[in-house]
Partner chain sequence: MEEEMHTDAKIRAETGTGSSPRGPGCSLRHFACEQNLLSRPDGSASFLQGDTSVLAGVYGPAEVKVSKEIFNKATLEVILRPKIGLPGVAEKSRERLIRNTCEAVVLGTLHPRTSITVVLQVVSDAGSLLACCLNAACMALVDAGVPMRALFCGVTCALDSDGTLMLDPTSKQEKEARAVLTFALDSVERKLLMSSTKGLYSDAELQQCLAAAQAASQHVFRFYRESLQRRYSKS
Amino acid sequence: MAEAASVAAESLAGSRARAARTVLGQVVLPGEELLLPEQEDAEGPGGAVERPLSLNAGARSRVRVVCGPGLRRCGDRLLVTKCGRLRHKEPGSGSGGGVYWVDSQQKRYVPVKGDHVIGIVTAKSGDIFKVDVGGSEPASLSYLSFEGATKRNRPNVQVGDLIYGQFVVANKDMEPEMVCIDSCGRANGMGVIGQDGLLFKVTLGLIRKLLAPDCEIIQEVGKLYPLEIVFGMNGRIWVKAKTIQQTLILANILEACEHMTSDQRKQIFSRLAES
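Show me the one chain in the form predicted on its own?
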């Protein structure tokens, strides 16, 4: 019975298989199997054959493909696990392959290794801090995960403090673990965030949009008031300006800019600049 169910699932996935290059920027659904053109010198430019994407490092594999969020390896296949738009980033060498991921709108944040997030310290048990990052369970943070921290020189971290750090352990079978130092042992901007300022939450899609290298919103906001701002990949933003009024204005702008057009944003920024 189990074998029959697995065969039926494989046939269903095979019937919905589509070539990835034809659906870039389009909506993909969970369970779909992606197909990529085989790139081998022996095939020639016109001999590309659609086949299931092979992720095994065999002798015939010459293209490196990285699976991003929304995609999962299943043997030698690549399956879609989230509903969203398929995205692709070419490698710097231009030799094919690259990074594939699904750009989806989700409310709950799922911890990912290497993500920089803003957390709230909720408890302290022994040498471990429990940090709320907006996921299904709190993350753990050791007191030794700060720059210059030792057993005698412990960091001044209290319950309720805001922490900016990154994940070093994040998978479905283990508790997420955060650190506030990079690979060289430096804080590099991470650690306890100042007491002043305002913390608010936005959608995960807006965070990715604001962190894009060519984001015009941050450039326009920076021209209004002098500010300090911290972005967390878990949908949290901390902002601080000279006055409380300026801080609230910046927070309202960042929350509303997700559904604004470029012309609407320019009108609002011009009105604020005049006032």
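As the structure is a computational prediction, the values presented were derived from the model and not from experiment. Residue numbers count along the first chain shown, from 1. For clarity, a rigid core is taken as the largest C-alpha set superposing within 1.5 Å between two forms. First, how it differs from the form predicted together with the partner chain.
- Annotation for residue 241: C-alpha shift under 2 angstroms between the two forms, rigid core superposed.
- In the core-superposed comparison between the two forms, the C-alpha atom of residue 226 has shifted by less than 2 angstroms.
- In a rigid-core overlay of the protein, residue 28 has its C-alpha displaced by at least 2 Å between the two forms.
What does the same protein look like in the form predicted together with the partner chain, given that the last one was the form predicted on its own?
Since only the chain itself is given, any partners or molecules it might have are not part of what comes next.
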């Protein structure tokens, strides 16, 4: 019945708009068009069905679907712009059709509002710091955006320091701005990252995997040595352990995690735990 809706809507050879539901978890390529659930019913078998205009606007079910990274609205369909696996998240409660997005593997970061990132201070000009976050432009950070900072009590930030903060302004038209306080004025873990430790870069997909709610890698790593670790959504990780050797081991494990299967990982962890 409703499944017949996945019939091709276009007659052009090679280009069919498929229903988003049928493609979940599969690899999608740029240029593909996806039909949303509400369109499927409209374009059922038979193509051009004439629907009478209804006076009652509520009769048609309108589902609000959020278009996430890798997808663009194209007319009343979704156009895939990046290559990756199509994912869907059901809405937690109430109305809405949930979120659709494409899980792609990328190295280059594009600033997004609300993301927590690790930046490196590159310049100090007047009252703002220029922070390199790995995007196309350095972000600006005002000296007043630290906990307890006032005009007289300036924070101790030098060029070359590592900063953990979040974006308050990040869109394609403006220079990104970041702050090291949350909306209540508290630091909440943000600010200048301490001395020592090691900063290294990984792909964005690995960061998302490590920050997922029940990530085994982090739990296993935590059992090995006492450590401090900071994840930036821009692909940067800062680790610090008691000795330099332990820090380097941790950095190598996290970098290699991307290409290892869980069995290989368990082997390595058990070998390290013994030594």
